[in-house]
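One chain follows as structure tokens, the form predicted alone.
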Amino acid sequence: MTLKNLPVIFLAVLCAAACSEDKILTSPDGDIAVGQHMSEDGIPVLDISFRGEKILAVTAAGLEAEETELSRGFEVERIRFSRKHETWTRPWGENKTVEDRHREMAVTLKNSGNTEMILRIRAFDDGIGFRYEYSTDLDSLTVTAENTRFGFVRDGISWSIPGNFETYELDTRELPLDAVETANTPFTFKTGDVYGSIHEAALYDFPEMNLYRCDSLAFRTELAPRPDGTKAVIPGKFSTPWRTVQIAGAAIGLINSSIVLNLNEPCVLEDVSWIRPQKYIGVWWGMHLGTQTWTCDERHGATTENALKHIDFAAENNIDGVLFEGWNAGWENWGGSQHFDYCRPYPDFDLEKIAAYAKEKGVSLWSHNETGGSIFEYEAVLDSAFSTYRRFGINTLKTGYAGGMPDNILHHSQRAVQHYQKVVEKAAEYRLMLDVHEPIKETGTSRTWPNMMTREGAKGMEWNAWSKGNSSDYLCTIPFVRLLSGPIDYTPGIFDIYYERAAADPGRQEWNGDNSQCFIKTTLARQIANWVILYSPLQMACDLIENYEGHPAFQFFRDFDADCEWSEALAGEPGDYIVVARRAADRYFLGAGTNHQARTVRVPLDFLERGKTYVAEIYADDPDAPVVVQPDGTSAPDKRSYRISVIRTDAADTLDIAMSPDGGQAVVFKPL
């Protein structure tokens, strides 16, 4: 046999051997570049260049425990480098097949107290990854801090909202980094010509970290804490989640990115035919707006009649759910006990009716289970509770934890980490998919459990119901870091932009404050794009139904296909504008959509396929918008003005997508 002949796998083994004195770690096409060196004190140091500039030096100093040393005095055994590259698919996705292409370097450490560690490093074209892999003679570690810090080489300016271990709904900011005190994940920069964002991959049984300055151009990893004030409980031979640097020469490069869901295990699920994408409507804004209610009152939104009629709106709008929220007893607790029974309707919703007519309408019925934080609670009546939605062909399940957790847990520690995760376990064995609002942050492991669908994890719409709401600096700003960790359900959609059906309604409960502020910030055009450009497999048509009824428009959620196979963002720049574009089945769709200014973007659209012609039907900006008074009194050109547009295109074509301030466009393409 020769050298030539031998498998790829083995040559990487023969160059760990040959190679073991450099230190360096090339990406599959040599733009990025990890140099490993030791510093005086026995710490890993990683220096991080892209396209020979270097812009991150990250002293990979590991954890600290009670029990031993586990952060220094370390000394390199051995270094092995490895390489990888392979496609996989999944069963749903912004891409259903992933190409994953990286080199390994894999250090190893040991100090004088027996600890090794494996410090585990991937290079890929679009970043690296790397993990501590601790073993030592011990049972259990008890962390107490992690050391890992990462150093700019120079300022920058960033992207990304307030560390915090409770929520993750805040404001974005965009700050200079030298200005940013305390981030969460995923932290987006730009330092010089580089795009970058820092996140983790395969969060699961360990705290999530956030980002604390330590200098002017350093973080540290902090992470969120027990109640007694230590970081986690490990066994004594136990690997980290993945600290990730996405990397990129373009904004979208960051989009574009699968890091994260590559450093992830493949699915453990073997049967996955039950898990499918789906657009949903629900009861749902309603509450928010304060026209209905959660509580078994007079003005109940989940009743029987309210149930039927919006099954009898999807099976007819080409709709594949319908969720309902406040169906189940407990919610007048809501504020006091934070106890729900998830198995007892309120005698208003006839579950066993509403689920027969759903069966017959062809309409998937989805289940609301709100926590109020009550986490132990919820824990103990998962098997009840999932039985009992399967008896009634229930295959999704919304849950939600507004509230704090009992024995002072934070949202985003390992307990609570831990408590996410046993519900996605359990809920696989029920074949029951999820849709988790206040949850843990996403870090890829929709590739190993995809029945962990979508997460709301940001100021999602319902804010734009009983605060000033979301701007379209704000909308432009989360493509860029929020949705870099995964899939948003973001319940997008609203049609109604002045809240004009809601403000007819004498028994309408308004929030206390400023209600004038409460009204949707951007066009309705850009309410359709948000379809496009804020990705879920799980995508809601979130208004009230009565405002699609005979509404133009909505003809284009009724085409929308959340399936999607391809995606490609193909413009944007953080808080500036994004454009993006997907494919399902055979017809393409694409969403825009502009911050505060108007803007002009051209876009090839040679994504389309070659030698089809397409149909475009384009919901667009309306130029000649009149200029009305807004609720908050200022004057604009009104939002609720679009214009439904249709031209024949191919992929030599180019398309000029026109926005107003706060607009946007979204386009069809069906094949002729």
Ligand code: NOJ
Second form
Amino acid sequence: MTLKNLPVIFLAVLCAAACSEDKILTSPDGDIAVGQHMSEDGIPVLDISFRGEKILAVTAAGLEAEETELSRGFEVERIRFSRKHETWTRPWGENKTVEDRHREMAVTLKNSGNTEMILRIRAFDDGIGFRYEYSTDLDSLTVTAENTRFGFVRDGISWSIPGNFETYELDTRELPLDAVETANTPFTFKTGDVYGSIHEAALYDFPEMNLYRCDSLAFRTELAPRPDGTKAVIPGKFSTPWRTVQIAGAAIGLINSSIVLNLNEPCVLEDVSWIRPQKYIGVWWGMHLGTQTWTCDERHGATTENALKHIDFAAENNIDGVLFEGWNAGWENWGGSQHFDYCRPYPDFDLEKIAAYAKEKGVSLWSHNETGGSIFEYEAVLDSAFSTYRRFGINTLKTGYAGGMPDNILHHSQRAVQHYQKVVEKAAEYRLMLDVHEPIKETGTSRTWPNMMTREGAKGMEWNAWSKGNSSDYLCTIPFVRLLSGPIDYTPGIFDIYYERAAADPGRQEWNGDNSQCFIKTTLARQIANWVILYSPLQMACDLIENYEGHPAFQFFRDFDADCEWSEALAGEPGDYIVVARRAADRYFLGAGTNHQARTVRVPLDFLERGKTYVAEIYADDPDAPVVVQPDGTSAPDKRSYRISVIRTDAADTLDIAMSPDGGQAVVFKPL
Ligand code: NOJ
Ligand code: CA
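Now show me the form predicted together with this ligand; what you just gave was the form predicted alone.
Every chain and every other molecule in the complex is listed next, the one we just looked at coming first.
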């Protein structure tokens, strides 16, 4: 822990006995109130209201264990109130400076089984968090359930993916609250005029939580099971992850919230100078199209020649890093024995030469480790693999878990959570930044471990290569759902919208028989806007570099800076549209996207620095795009059509963002 992370102000203001008037906790701005009382069977209940209206009753019934009673029969011993107001900084983030202003109520409870539980509740202006801190006489506890229950006061609508303990690569749904059977988190909702989202923070050594319906408007927590059906084995003294409810009067308030980060511990790394955002390209999309292979055959993508070509392209186009997939031996075992060799390059990938060339060109070299889910095998080689990477100057690692884990371990279970964290800690030891695919969901742990840069954990770009893929409605939903948890490696930016370059390739036919449904479902301007909207400190331009060469619109990515300092969602509604602005150094970037409907959104440019004039380069949809027949036989305005315009503007101006159906707009503001 570094000195700069210590609270600026920390005041324990009140330590009171448990009397009824002490049982209301309010947010610093007074909008959110949490009323705490005990049920008849000795279970704490939290009534959450926003601007005077109750929205949720949370039964904070803690855990259930084989060994002792952890859930009920509690009596309040004392209640302690405190408050905190500090700002802290991070090496990267949508906002590098974060304000943590909250009030806390810590309720100490005891039951006849001699279990002490502190129910710690924090109220921020943007939501609440609570967790259970257990202290028993036992060495360990076998957790069989968590009994937290979220009961909505009235119906509403929600946006989420279904509950699942193996994958997050699922379509989002918009459903009335009472039609949701299971959901993963973030679980975003609107009830009355209030927006909210249920998630968790600081998930360590514990399974992830899903929400399962238990009454028409109530959900209980369901934890990812261990292979024997129990949920977790924890020490007798244990704090659970935080359960969080973001609350806001407008949907964009959920995006502009930082409670998930604030409920994590400060950075544990002394030196973070080696951790830095990057733009990257990779030998990647060709494999998903089928025109290249991960295995070492005649279509092998990660060859020395291709690697050098990519390094040149990165160096010439202001791109920091290059990822190579399929560079290491073992891909022929993917989907089979899942045995990979994490140190041995394929014979046509001259790692030594490539590493030297990357160094000469000032390009950062990424390694890729697909594990196929073989977590035990991977854990056993972490030291040897990571020390090899350091030797070659590799500073970034993309990992993947595409395949079942051994012994029926689920991807989101306690053992898997421990595995993912083990890799983060090992990577930090070797100064490697991480991009994790098929990950455990982000719960703000990148505050504590900032080398955990980004992760997939959603139906990303790859799905467009070999399935119907992602709609513009989906892309307008995930900023309000998946992205509330943290950065996403969606891998945006396909310019060859209809895959014309790949269409005639025999590899494509072989890999994915009927390709008619597979193409990008949004406009080119939206592909560009996604670089801004879908925040990741490691941001990829994922198309084949041939599709960027000579393309005027690629100038946006050259200008783009992944190292932003400030961000704000300016406008949006889940599933409908989104407008985000970010600042990096003295430039501002704006990204806007709409769903299947054309839309014009007017935004004030008052986020720009006052008194300065900016040149705004606007990448927009073409309102006169000719109608074309798409690969699936439907006719639509040509998604490849776009317009680039340049205007002078300043903070007193407004911008009318006109978007075609499935469209978007991206703007870079450069100070004059
Ligand atoms: C799935 C990942 O999401 C993708 O990016 C990667 O190319 C493949 N697995 C192979 O590792
Ligand atoms: Ca994936």
